[in-house]
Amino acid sequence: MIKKYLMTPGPTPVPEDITLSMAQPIMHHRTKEFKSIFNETKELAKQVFQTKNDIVIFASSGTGAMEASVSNLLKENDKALTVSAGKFGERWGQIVRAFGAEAIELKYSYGDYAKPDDIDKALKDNPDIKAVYIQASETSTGVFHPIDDIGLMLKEKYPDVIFVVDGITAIGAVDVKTDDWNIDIMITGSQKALMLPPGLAVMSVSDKAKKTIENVKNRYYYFDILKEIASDGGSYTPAVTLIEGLNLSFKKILDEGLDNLFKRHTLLAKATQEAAKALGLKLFAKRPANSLTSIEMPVDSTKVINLMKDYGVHVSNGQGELKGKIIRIAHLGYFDKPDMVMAVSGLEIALKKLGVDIPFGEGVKKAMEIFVEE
């Protein structure tokens, strides 16, 4: 019997007292007792992405309100800027594509961040461009975009254009500041920082944005944003045991308190990128995201992470173009020291398995020395 550590960006682990939370009898959705969790569970999300903004709960991937903010804010051959630096930087090309709009993509290489003053020439080029589409953390490659200089320069020079940034990866782990860095939708999912199973995605809407989403009229049914926000406990059948979960779950992160949650994510991110260091390795990411840490490997990643699935270590491989080149180790939601410690071990015998020359024993003691001197 091995125990398992799901080290992996996404699905996470869940904390028992939210498993358990969610294995109560099923309520009617309809009913006063579950609309009340509900619409508390909303007012909850509007702390923990620091905003004032309306807050709209899809059953679905992260990726459905990533659809939803294309499908209700474009129109057939509106111009969107999409910025591209990873798998899901580019999935937003391909959303915007898929309802008839034009992607003017702003490419970068993968480990690359954006900067402010590419997208202020970008817009200059096309000022008839109509939203910004971003990652704060590109999930596949563990980057972090400046979003907060990219949002200030857009409410400076840009006020018109809509801003959505998806936080998939950032809300619940990153201090996203959503109303201070002038981001009209910022979107994620619940099985990331959020330490729920997949099936809910959050996203909050500034009246910047509901007022351009009155003036489209698109193919959509499920996905109406400005339906969900009307709603009284959802338009649809909601998922009932995942709403009641992500209302603990975010009762647990305010309990905690927003500045110790995101020293204790800067903490884990720095104990296992310095770790990796120690060992020798190289950090993928140019910007690295406090969320998941990417690193290269000197051998064929898929070896990497099979060998530590022999311990019980479960990370991630790349993806796209890095798939065997590097693995993704997270450090969202619910995770604290011990957890590093464990990857890392892991990964450290995995790679003296494969032969790979390191300093033994070196990256599980840099961890712990980061750990004591906290």
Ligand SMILES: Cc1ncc(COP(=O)(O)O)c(C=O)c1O
The other form holds:
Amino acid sequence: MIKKYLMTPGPTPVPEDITLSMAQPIMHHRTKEFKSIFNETKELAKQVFQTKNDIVIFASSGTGAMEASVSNLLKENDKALTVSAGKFGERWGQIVRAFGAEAIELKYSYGDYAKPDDIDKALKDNPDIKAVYIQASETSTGVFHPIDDIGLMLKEKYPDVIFVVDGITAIGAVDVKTDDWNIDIMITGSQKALMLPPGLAVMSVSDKAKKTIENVKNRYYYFDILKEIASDGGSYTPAVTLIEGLNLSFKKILDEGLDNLFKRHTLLAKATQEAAKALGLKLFAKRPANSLTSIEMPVDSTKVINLMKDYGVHVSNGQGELKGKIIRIAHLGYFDKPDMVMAVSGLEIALKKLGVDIPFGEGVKKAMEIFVEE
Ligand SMILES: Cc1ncc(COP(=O)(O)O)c(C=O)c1O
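Show the form predicted in complex with this ligand, please, the one above being the form predicted alone.
Next comes the full complex, this chain leading.
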């Protein structure tokens, strides 16, 4: 028997009480009881998203909300700026093009992060750009984009442009101030820091975005943001079970307190990053996120990951061109200090078995030292 430690950046582990909250008899969705849970969940979401904007919950993975943010905002031939510094940034361009709109792609190499000045220039060069699409944390590379500076720059210089942020590996882990940073649409998915199984996409939508959506009728039916906002308890059959779990997830996040939660994620990120450096390894991200750590491997990372899996620790490979080159260790959601010691020990054992010359034990030691100092 191998005890399994799921340390991938989604899906992530689900706490026992959340699992149990979803093991109740099924409730009908058109009951007072369910509507009250649904509406309360949306109110709790506002606190976690740090917004006063409307909340929409779709029964889909995160990409469903990404698609809705494109199909509802852009008409055919509209122009959008998509920031691409990894696989998920590239997805923005693909979705925009799928709806017949024009994606002006601001491209960075994998591992790099977006610069507000580049976005400013792209908007100056293309004054008809209607919306900017970006990730908060680009999960494929472990980079965190400066969405605070970008949002504030847009507010000052381009107040009509809609700012859409994929916060799928940020919300519930990293301090992202949706309203203060001028974010019109903020998106997340259930299977990341919200500590739930996959299946829900949650998004916040500003009044400015709603006004734009009113003037667009594109090709969508199910992913109709305004219809969802206007509905009482969801337009169709909501994912009742997952929403009960989401309700508890938000309560747990708010019980911990957002500040404590952000501090926990910062600490786990620091321990993982410093442990990697103590082993003589290089971080891949130029601006690392607090939700996951991407580390360059001196040997084929697929081999490292397979040996870590034999030891019980499941981490992720690089995606696309990064496959075989990096590993990605998650620390978003239901993770705490011992988990990171476990992950680093798995990494050290795998590297040692592969004959890589590392200062064996120094990574685990460094992580533990950081926890002692804290
Ligand atoms: C930043 C980011 N965007 C989008 C997605 C896609 O989300 P989903 O697989 O839930 O559709 C992911 C999933 O890993 C992600 O991390």
